[in-house]
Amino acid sequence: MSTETLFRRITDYAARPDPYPLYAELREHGVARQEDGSYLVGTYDEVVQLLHDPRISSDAHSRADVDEELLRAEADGMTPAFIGLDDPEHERLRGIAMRPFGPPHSPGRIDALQDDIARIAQELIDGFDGREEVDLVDDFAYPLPVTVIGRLLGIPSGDMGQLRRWTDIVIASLDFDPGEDPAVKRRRGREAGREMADYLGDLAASRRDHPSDDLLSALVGDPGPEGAFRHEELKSTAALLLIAGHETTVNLITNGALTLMRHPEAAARLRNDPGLMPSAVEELLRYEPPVQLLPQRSPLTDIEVAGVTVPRGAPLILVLAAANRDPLRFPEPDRFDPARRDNQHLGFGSGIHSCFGAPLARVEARIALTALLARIGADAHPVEDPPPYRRSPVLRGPRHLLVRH
């Protein structure tokens, strides 16, 4: 089959349970030009090189096919989040956001959350009592990180339902379903993102006069050496923190639980040696990464990748999940090994755009999976395998995971 259809086949919903044979096909061809003029890259060395190449832009304005809907949204006052910008603006905004969130300026914030995360995880698991079947997404993997990021930002718990509805629309706009007009999906996603940002902007503004110990109060109250956010920047950053602060972690925990049920010998090993869990989480990030691909890059000039010239402005899609199973980098890449060494995976990306919330996601996944293994028995199994998956090929994970335990 032609490699020009690879992206269409990867994003086809039928491939969601197991896209890895298609990723292997991509690696065999190095760089694959697609029928729409985009380029796919899935080999480890090339993906790492591109993630660190200053000639590769994350700014949608660098694309030859600039999204007209984006231009209209920006003309109407919408500010992109920093993951959609290049340096120096990306560095400035990320620096402001990082000051109250984690190292080096606030090294204790994530560690201080551990007891609270463990308590939330245990409360959710206590809800399994008396039930033969639970949905690990709705009953555990979703409410855990949502509760954590909501409390961290200082969002009233009663508002989280509306925020979930906005988030679902934003994530759905990342789907590549050919049956829907992509411009309509993007517009719908941006409208939901704008409503969410307006809500968070109002909430942050209320913290100026009534600060608390939450992250929004810190973001509006500490200008730092880089200066302070403008209000529109604060809104887009808060929306980014909320979405990125739980969407990928839900998939990491769910993919992790499913992988451990499919590998009972690894689960038994972790029950006997919980100290191995940090290594197991790194392996899960390699083996079943919650972010499968980065579709929003483009070169600022003509570049050569593995002997193929990618023209300036062409959509460049970096398939992290394919790179994570490159046999030239990882021995036995299709084997799940919770004690794998030299595991420099790309589960959180790499380079200047590496995942901002990685420290929190690691802690949440470690605590969640340890607590889960302690609660469900060795005979716990999915009611349906493969389970139904969410539509997004970018943020890949089960929509539901019914487990009998």
Given for the second form:
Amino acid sequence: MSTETLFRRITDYAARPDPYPLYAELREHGVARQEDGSYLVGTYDEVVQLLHDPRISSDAHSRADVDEELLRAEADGMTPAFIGLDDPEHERLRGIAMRPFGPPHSPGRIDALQDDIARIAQELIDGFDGREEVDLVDDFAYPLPVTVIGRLLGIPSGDMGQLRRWTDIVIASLDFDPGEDPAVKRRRGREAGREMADYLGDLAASRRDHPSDDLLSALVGDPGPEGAFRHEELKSTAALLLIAGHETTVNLITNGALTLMRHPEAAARLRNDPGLMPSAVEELLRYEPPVQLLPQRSPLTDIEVAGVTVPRGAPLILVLAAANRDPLRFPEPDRFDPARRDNQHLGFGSGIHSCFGAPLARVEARIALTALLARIGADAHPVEDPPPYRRSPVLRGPRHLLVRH
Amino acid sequence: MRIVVDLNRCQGYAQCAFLAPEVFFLRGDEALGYRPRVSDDQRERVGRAVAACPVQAISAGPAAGADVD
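Based on the form predicted alone presented above, generate the structure block for the form predicted in complex with the partner chain.
What follows is the whole complex; the chain from before opens it.
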């Protein structure tokens, strides 16, 4: 089949359980121009090179196909979060957000969350008692990270349901669903994003007078040398952290549980030696990354990639999950090896936009999968394999994972 | 236990400084500092940091850096 249709075939829902043969086809062609003028890259060296290339923009304004909806939202005063900006703005905003989250200013915040995360994981797992069948998504992998990000930011637990609804709409709006008018979907997504950002902005403002030990309080309370956020920046950053803290870790945990059930020997090894779990989590990030591809980039000038000229402004789609299985980089790339050494995977991206929440995701996945393996027996298995998947080809993972244990 | 970080490989992702904050720390926003010898009660955290380094610049254990001395 023509490589011009590869992206259409990857985003086709039928490919969701196993997109890897399509990624192999992509790697064979290096850079694949698509029928709509976008370019797909899936070889490791090229993806890494592009992730570190300052001529590659993450800013939607750099695209030739300008998103009218974005321009309307900006005319209304909304500002993009740092994931959609280039340096130096990206670095300034990410730096302000990092101040209360990690080193050098807050080195122990994630480390200090570990006991809390372990307790939440254990409470959810205790809920399995007396049930032969559990849904590892709804009963475990979803509530864990969502509870954690809610507490970290300082969101009242009673409001998390509303935030889930907004998040679902925003994530659906990023999707490539042929059945829906993309303009309508994007508008709906921006409206939900705006309502969420307004809510978070109001909540943060209320912390100014009543600070508590959470990120929102820190973000409104303690300006560092970089200065503080403007209110609109604070809103879009808080919304980004909340949304990115939602589905990605859910999928890491669910993909992890499914992979371990499909590889009983690896699961047995990890049961005997939980010290291997950090390395197993890295291998999961390579083997079944929760973010499969980065669809938002474009070159600021014509660039050459593996002998192909990608014109300025063309959508440039970096397929991390394809690069992660490049046989030129990883020996036996299709083998799941929890003890793999030399595992410089791209599960969290690389370069300046490398995942902000990676340290939190690592801690959550390690604790979640260790607790899960300790609870479900070696005979635990999915009721259906493959399980039903979420719609998104970008944030890929099972919608449900019914397990008999 | 001994710890050696190949600072030529280190790119300042700081994953180690999140996971073992008593061993690895940032000087300024990107330059990494670390304690080359730590007690065994840090073993688990250091092991997590070794696994999480995106460029695999950290080695740890009794023989770490033996070829450097």
